[in-house]
Amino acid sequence: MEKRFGIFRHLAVLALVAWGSVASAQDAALVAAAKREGKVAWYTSLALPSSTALAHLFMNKYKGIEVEVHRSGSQRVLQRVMQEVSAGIKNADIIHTSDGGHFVLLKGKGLLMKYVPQGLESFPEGFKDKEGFYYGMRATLSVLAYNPKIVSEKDAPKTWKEILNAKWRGKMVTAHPGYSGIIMTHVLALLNLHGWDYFKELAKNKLHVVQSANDPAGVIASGERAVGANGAEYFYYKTMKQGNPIKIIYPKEGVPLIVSPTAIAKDAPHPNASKLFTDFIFSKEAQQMLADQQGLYTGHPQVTYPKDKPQLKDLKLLAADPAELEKKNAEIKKKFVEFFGA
C-alpha cells in the first residue's frame, strides 16, 4: 500500500512539473509575442505619478516593451475611447477608469476583449466581472479632509451631514463627477444614502469646484480652502505623507468605496503586450507597489498595507453598483451642474 501511495505521489509531482513547464512555455511565448509588438498604449485615470511608476516597473521587468501612458480624468478617458471608436481609430490597448459604469457600457457595445489575468481567481467578487471582460485594478475611498493649520481637530467635520453647516460656506472644495469617476461614484453612494436634497443643501455653501478627485488635496494643503468635501483618499494620503498639512476623516455613516476597473480593448493593436501588462498589473509585485508607494487598496489577498491606513474591514463601506452608475451617469452630471453651477 505504501509503495502504491509512493507511486501516486511520484506521478503527482511529475504532473505538477509538466504543468509548470507548460505554463512557463506559455508565459515565454506571451513575452516573446509582446516584445515583437514593442509597446502597449494605456488609457488611464490613475494619477500620473502613480501610472508612470507602474509603467516603469513593468518596463524594467520587460525590457523592449514601451508603456505609453495616456492619463486623463475618467470621463475624458471614456470620451476619447468613444470618439476614436466612432472615427475607426484603433489606438487604445488598455482602458482604465474609476467609473465602473464605463465598463458596463463598453462591454455592452462589444468593445472589450475577454481575458482572465493570472491569479484573478483569488480576488474578491467585487473586483471581477463574472463574464471575464474587466477587473478591479485598484480601489480607493472618497473621504473628507481638512487643513489642521486652519481647522482644529475638535472643530473639523466628522460626517457628511456636518459639512452642510453654514459655517463652512466658502471654505470647501469639491471635485467634479463630470470629470472624475471617483467623484461620480461618490455622488451615487451619497445619493443612495441621503438623496438629492443633500447635494442641494451642500451647494448653498458655495464650494470651490475642481476637476480631478486628486485636485482637492493640493487646494487643502495650500490653505486655499480649509475642507475637502470629497476626494481620493490615496492622493490625500500621499500628499500628507509628503509633509503637507492634511488630515483625513473617514465618516462613520459610510465611506464610498471606488473599485477602478481595467480592461483590454477588443481591437487592441498590441494584444499580446496588453495581456502581458494586464497579467503584470494583477501580480503581487505590482499590487503591493500600488499599496506601498501610492496608498491604494487592492483586491489582491496577499497585499499588506501601511499601519497608518485603516483596513477596509474596519470601515463602513458604501459600494456602488456599476450598472447603476451607468444608468444614472447623465442624471448625476446634469444635477451637479444645476446645483453647483459648474
Contents of the next structure:
Amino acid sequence: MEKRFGIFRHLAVLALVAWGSVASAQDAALVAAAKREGKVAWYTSLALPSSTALAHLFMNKYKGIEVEVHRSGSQRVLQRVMQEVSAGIKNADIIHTSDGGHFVLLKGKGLLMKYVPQGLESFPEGFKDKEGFYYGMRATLSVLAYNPKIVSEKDAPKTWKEILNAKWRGKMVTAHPGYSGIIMTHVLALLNLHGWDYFKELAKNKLHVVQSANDPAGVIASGERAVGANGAEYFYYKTMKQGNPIKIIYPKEGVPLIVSPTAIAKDAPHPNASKLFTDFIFSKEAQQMLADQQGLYTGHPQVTYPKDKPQLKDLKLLAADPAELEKKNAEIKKKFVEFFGA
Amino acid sequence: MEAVGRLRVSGWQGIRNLDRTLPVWIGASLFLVFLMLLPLGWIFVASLQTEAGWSASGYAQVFTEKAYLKAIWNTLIISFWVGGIAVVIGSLLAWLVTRTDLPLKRTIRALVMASFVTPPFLGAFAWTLLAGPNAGLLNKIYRSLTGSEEALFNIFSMEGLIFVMALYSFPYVFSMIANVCELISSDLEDAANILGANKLRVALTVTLPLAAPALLGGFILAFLHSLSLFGAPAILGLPASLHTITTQIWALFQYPPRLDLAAAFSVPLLLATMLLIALQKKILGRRGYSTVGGKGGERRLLRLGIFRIPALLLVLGIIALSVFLPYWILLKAALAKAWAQPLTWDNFTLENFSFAFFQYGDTQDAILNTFKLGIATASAGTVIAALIAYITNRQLFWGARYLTFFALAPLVVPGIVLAVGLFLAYARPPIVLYGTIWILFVAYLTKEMPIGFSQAETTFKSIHPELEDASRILGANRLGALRDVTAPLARTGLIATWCFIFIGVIRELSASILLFTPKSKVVSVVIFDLKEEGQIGVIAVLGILLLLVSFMVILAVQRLVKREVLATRE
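May I ask for the structure of the form predicted together with its partner chain now, the form predicted alone having been displayed?
Now the full complex is given, and it begins with the chain already shown.
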C-alpha cells in the first residue's frame, strides 16, 4: 500500500516535473524569441517612478531586453496610439491606461492582440476581459487627501459631499479627466453616486486644476492647496511615505476603484518581448513589488499589502463598467470643462 | 528696382544680361513658399472638412460657442499686454545698454541672453514654485514678513501669465532695438542739438522716429510670439481655468480629435497677421533707416550721472525676475526632497539627478535629439532666412515683397496648429516624415523662419546697398557681392540669427508635443510630460541641463567667431 502510494507520488512528481518542463520549454522559447527582439515599447499611464521601477525589475531578470517606458496620462496615451495608427506607424507594443473604456474602444477597432498571460486564472472577474484581449494589471483608488499641517484631523472633510462646503473655496486641487483615466473613472463613479449637480456645486469652490491624478499629491505636500478633491491613492501614499505631510481619507459613501488594463497592440513590432513582459507583469514577483513599493492594489490573490493600508474588502468600493466609460468619455470631458473652465 | 528693370528688358539682350545667380534666389523663394504653403494649405483644407464632407461648421462653432470666444478674447488681451510690457522693458534695457554709460553692460547683455535662452515653459514652471499663492516661496516670505494671510501674488492668473510671458518676450524687443540703437549714428542727434533742441526734444523728434520701425516691429514680434506660446499658458493658465487659443486647440486634439475646429481657430489668426504686417508697412511707409553706410558715423554715450546706479539696480531687478530667481528655485528643486521646505541636509538629495540620468530611459535620447535638431535647423535656417531676407530687402524680382508674408506667416500659426498641418502633410505619401526626427526638423525650420527672417532682415536693412553696388560696378555678380561685401558686414547679425534659431529649437514645445513619437522625443516634451505628472525635482534637473548645454553652445559659437553674439558694433 505504502509502496503503491509511493509510486503514485512518484508519478505525480514526474507529471509535475514534466508539466513544469513543458512550461519552462515554452518559457525558454519565448525568452529566446524575446531576446532576439531585444526590446519592448511600453505606452503606459502608470506613474513614472513606478513604471520605471517595474521596467528595471524586468530588465534585471531578462538581461538584453530593454523596456522603453513611454509614460503619459491615460487620455494622452490613447491619443498617441490613435495618432500613430492613423499614420500607419507601428511603434507601440504594450498599451496600459487607467481608462477601461479605452480597451473597449481599441478591441472594437481590432487594434489589440489576443493573449492570455500565465497565471491569470486566479484573478478576480473584474480584472479579465472575457474574450482575452486585456487584463487589469493594477487597481487604484481615488481618494480625498489633506495636508495635516494646514487642516486638523477634526476639520478635514470625511466624505465626497463635505468638500462642497464653501469653507473649502480656493483651498482644493483636482486632477483632470481629460488627462487621467483614474479621474475619468472617478468622475463616472461619483456621477453615478451623486449626479452632475455634485460637480457643478464642487466647481463653485474654485479648484486648482492639474492634469495627472498623481499631481495632487505634490500640490498638497507643498501646501499649495490644503485638500485634494480626488487623486490616485497609491501616489498620495508614496508621497506620504517619503515624509511629506499628507493624510488620506477613504470616504464612507464609497471609494472609486479603478482597474487599469494592459494589452498587447495587434501590430506590436516586438510580439514575443511583449508577451514575455505581459507574463512578467502578472507574476507574483511583479505584482508584489507594485503593492510593496508603489502602494498599489492588484488582482493577484496571493499578494500582501502594507499594514498601514486598508484592505480592499474593508472598503465600500465603487466599480466602473468599461463599456459605460467608453460611452460616457466624451460627455464627461465636455461637462468637466464646462464646469471647471479648462 | 534695378533687377526688375532688367527682367523687363525684352529680347536676346535681356536674357543675356540676366543675373546668372537668379536660380539661387528663385530656388530659395520656391522652397520657402513650398515649406509654408503645404502645411498652411492643409490647415485651410482641414478647417473646411468634417466627417460629413465640406462644411464651414467649424468656423460657425468657433465663433458662436462661448468657451471658444473666451479663449480668443483671453489670448488677445494677454498678447496685447505682453507686447506692450515687452516693448517698454526691452527698449529701455536696449537703450541703456547701447546709448548710455551704464556700468556692467557686458554682463547685462549676457543676462538678457540668458532670459532669452530660458524656455518660457521652464520660466513658467519656476514661477509656479516662486509665486504659487500658498506654497510659492516669494509669497511665503511676504507672509512671514508682513504677517498677512493673503498672497502677494498669484501666478495662476491672467496677470501672472502676462507677467511671465512678458519676462520671456522682452529679449526679442531688446535685440531688435539694441541693433537699431547701435546703428543710429549720433550725427543726426548732434545736428538737432546744434540747432538748439534740448535732450528730450532730440529723443522725441530724432531718436524715437529713427527707432520707431524697430519699436513697432518689436511690439508686433512680441505680440505674435505670445500669441503662439503654448507651454506657459498650459502651466499657468489651465490650473486657473483659463484657456487661450493654443491650449484650447491642444485640447481639441485629444481623442477623438477635432481637427476642423482647431484649424478653423487658426485661419482667422493667419488673416489677422496679414493685416498686422500690412499695417506695419503702411505706418512705416518708405521711411527706411539705413543710416549706416560706407561713411563713418560716430555714436556717443549719454552720461546718466546720478541715475547711473539706480538705472543699474532697475535693470538687475528685471533680470532677477527672469533669470536669478527662476534659476535659483530650479536649482533648489533639483537638490531638494521637498522643494517647498528649506534646503537643509535632511532635505538634500541627489535622487532627482540619478533618476533623470540613470533610471529614466528617455533622458539621454531626448538630449541627443534636441541638440542634433538644434544645430541642423539653425544652420539650414540661417542660410535660407538670409537668402530670403536679402531678396526682400533688395527687391531682387517682382513679388519679392510677398515673400515677407510667407516668411512671417508661421508666427501666427500656433506651433500646435502648424504641427497638425505638418502631420496632415507629411504623414502620408509622397513625403512620409512622421515617425522620424525629420518631421521635427521641418517643423522647426518652418516655425523659426519668422525669427530668423526678422533677424536677418534687420541686419540687411541696416547695411546700405551702396557698398554692394560699388562691388558690382567693379564686376562682381550678386552672389559674389553678397559673399564678399555684405556677408562680412552682416556676419554678427547672421551668427545672432543662428543662435536665435538654435535657442528657438531647443525649447520648442508646442509643435513637438504633437509631432514626436517615442523614437523622436525631445527634452521639452519630456519636461512637459513630467510637468503634467508633477515630477518637480526631475523637471528641475532636466531644465538645468537644457540651460547649461544651451549656454555652452552659445559660448562655443562666440569663441568660434571671437566676439559676443549680441555684441556692440565698435
